[in-house]
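What follows is a single chain, given as structure tokens, in the form predicted alone.
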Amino acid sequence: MELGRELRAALRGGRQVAVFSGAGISAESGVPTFRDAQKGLWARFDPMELASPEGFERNPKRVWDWYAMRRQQLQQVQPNPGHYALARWERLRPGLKVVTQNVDGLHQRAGNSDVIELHGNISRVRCSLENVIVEQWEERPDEVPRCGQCAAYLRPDVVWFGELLPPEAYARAQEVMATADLVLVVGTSALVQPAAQLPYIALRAGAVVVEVNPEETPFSADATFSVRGPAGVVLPAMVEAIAD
């Protein structure tokens, strides 16, 4: 793929790199979008019932079976070459940072070691009530597992509608994005508020903001540059032409 003399000029100066990714880069791993997993049996479920806290009180064990479902669905895929070329990137240039509003694990399964979680990890599992990670559990196929400190239910450690954004993580996604001078904007419809603000951040910082996406988005007018085509196409262009 051929990139402009300009574009590569600002892929090359970009010292303090930073990426905000979203579904798209997952897409084409094949990860299902929530409304994708909707098939079958759950199509006839409206998504609040699988995915707010009111739909876990009134039904836990639907919505426990739900991300068990998906987290199976997650084990069949792989990252692909877009994962791969952002963490080439990190080897490129250390300290490279992703943000993402995945909930997948593929840049971590990638390679790239600072990833800041937005909406959580779908892999993890926490106590409902006390919010602590649970790295162990026992699975019963007619209940809900719960805690072995307080006794209540697990949970997936995801942000359900409804929720707040992980106060950390938002932070220090905002921080990334003001001290960075390069920020990729991949995969991202940037409608999805509050995280949607996050490359305005960066702009108004003065970094040169790069979005790549197969289709023009609400934000590709502001972005610095915007390039369209697919994460797996675009990204390991780019990371050759920094490793030029």
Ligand code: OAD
The other form holds:
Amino acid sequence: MELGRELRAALRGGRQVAVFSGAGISAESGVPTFRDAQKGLWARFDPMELASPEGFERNPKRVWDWYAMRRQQLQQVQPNPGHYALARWERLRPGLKVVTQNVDGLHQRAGNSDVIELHGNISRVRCSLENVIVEQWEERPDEVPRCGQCAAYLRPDVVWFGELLPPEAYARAQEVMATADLVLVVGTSALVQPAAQLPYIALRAGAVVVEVNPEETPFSADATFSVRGPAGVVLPAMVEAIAD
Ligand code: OAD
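Okay, that was the form predicted alone. Show me the form predicted together with this ligand next.
Below: every chain and molecule of the assembly, starting with the one above.
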């Protein structure tokens, strides 16, 4: 894929690089979106029943089983060339940071070492009362596993509808955006607040902000450069441009 001369120069000039990613970067890995995963016996449930504090209160077992199923689906997918390009980018520009809305852990599996997770991680589990991360638990056929300390139910360590973003992760993401000189906004519809504000923090701080998305988004017109194409094609071409 051909990148323009100005864009190549801007990419090469980036020293403090940050990435802001969304579901689109995992599309080529075949990670099912929430909606795609809602197949078969799950199709009849409103997303609020599967991914909200109220849904969990009403039927903890249903919510637990939904996440157990999605955790298993994730074991069958691999990072794609887009994720690997960002890992290579970090080797060329140490200190590169990834801020992601994804819960799939694919950036870490590809090799990025500093990943800020705004919506948690589906492979982690925490106590629903004390919020401490629990490393080991036993799956039971007819019961939601409980915290060994306080006996409250365990729950996935993800942000549900109606919940706030983890404040520390969001504060760190804001800081990363405010201090980067090059930001790549990859595979996000740029619609969900407050995360959608992050690219604007970078723009206001004077960073070059490059959007990578096959579709136009509400952010496209504001980006310094907006590149139309799939992350698995565009990001490898971009990292090649800074490597040569
Ligand atoms: P969305 O599903 O809203 O947007 C995905 C974006 O990826 C769209 O703009 C697509 O055009 C783009 N896209 C599709 N294929 C792509 C590819 N191969 N390469 C690059 N981009 C591609 O996902 P997010 O922006 O992540 O929140 O949505 C943010 C949050 O909304 C999600 O994390 C989720 C949802 O509600 C929670 O679950 C809390």
